[in-house]
Amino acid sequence: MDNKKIVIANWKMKLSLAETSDLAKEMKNKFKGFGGEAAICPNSVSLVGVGKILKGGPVKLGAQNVFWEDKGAYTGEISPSMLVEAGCEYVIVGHSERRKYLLENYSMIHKELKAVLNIEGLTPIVCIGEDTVERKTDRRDFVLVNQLQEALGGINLMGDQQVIIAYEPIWAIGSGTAIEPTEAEYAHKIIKIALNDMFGMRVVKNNFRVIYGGSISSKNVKEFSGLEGVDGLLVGGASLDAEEFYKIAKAILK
């Protein structure tokens, strides 16, 4: 794999069902002939009505969340299976959202990732990225080195197993401010050389990719397309707006 670029949007729990099937509706005009990789990920609730909208186009379909076990007594959760199932072909493990208010942990995050590479179709998006207080006490290149050892390690890939790790700097989420672009890219080349320590060279060219996520507009997106080692976005708010993403996902192919 060429390292071939990819635009993600997450919904998160923005929109009602009725809103998520219109703009869902909205994304698959608005993407008609675009030749570029582009997803996104609505409410749990929406995926199986998303994926029939979705089905036949450009634009696939991903989910915010799934559980480590594929069958079970887990109440509220959703198995790989499931997801795969109901249409999905990319998955976000491990949100800084889902640590901050879940409790979710990267032994967990772990778990996940090893769940949905054992079923086919299904890519992992995993996040990492340090909060506000591991930024200014320079701690920011050791958090992602020891999330990516926590989630990743032991991982076999097989053959062309894709895993695309997301980049979020915790305290760019939501803020209406991006990181700097040359930070980006620096967090970037960390990630590589970390993921290159762990699977050698070969493996990550051809099974990882690595987007950044955080305050992304269309306003300041041409500033991260042409970074060295940004395979990507996933894109939050903005994503919400069929036009406004479709911007976004125009320029990262550039």
Ligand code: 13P
The other form holds:
Amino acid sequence: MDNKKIVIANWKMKLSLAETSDLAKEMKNKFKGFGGEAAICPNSVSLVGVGKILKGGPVKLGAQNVFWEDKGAYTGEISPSMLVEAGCEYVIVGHSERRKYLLENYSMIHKELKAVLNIEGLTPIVCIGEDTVERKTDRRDFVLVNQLQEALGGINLMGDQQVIIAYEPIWAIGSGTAIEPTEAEYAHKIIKIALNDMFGMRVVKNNFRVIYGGSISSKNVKEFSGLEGVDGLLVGGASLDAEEFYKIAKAILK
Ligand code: 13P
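To complete the pair, please output the form predicted in complex with the named molecule; the form predicted alone was given just before.
Full assembly next; the chain just shown is listed first.
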């Protein structure tokens, strides 16, 4: 695979069930003939319903979270195989909002990633990114490499198993101001170098994509579309409007 670009919508907990299914239907129509790879990640309660809506269409289904065991007494959790049963092809692992509000850490993220890779047909989207203080104190590069090592250390990929790394600087999420494109390019380069060290260049080229997330909109997306090492986008707020998300998706493909 030559780093095919992908655009992923993270709807977080922002829509009601009715709004979720309406928007999923709209997306399915809007993306007819899109030609690229696109996915939406609705709330967990809507996964089965949205899976039915999207079936056979151009937009794929993703989940926002997953647990590391496949079955058992884990109240409130959802396993990788259940996600596949619901029609998911992607799952976000370790989003910064889960790290913040649910105290998810990289040892948990590592277990979740391993569990996802154990199941056929599910591609993990592993989130990394520095916070405001880490950025201000010039620790970004160290933080990113550390997060990658904790999440991915000791993991072996089989064949063409895919992993997506989402670089989401926490300070940029929901702020309305995305990272400067040159800074994104630099951070993506650091991430690819770290991955090359861990997995080797061939595996990184074939099995990994590194995408950016944080205040992307149809207005700023053009600045990101030509960037070296940016293999796609993870979009929050701007993905809640089908036309806006479609514009972003078209622009990043270029
Ligand atoms: P925003 O695009 O709303 O900044 O959210 C980004 C994000 O957290 C995607 O996972």
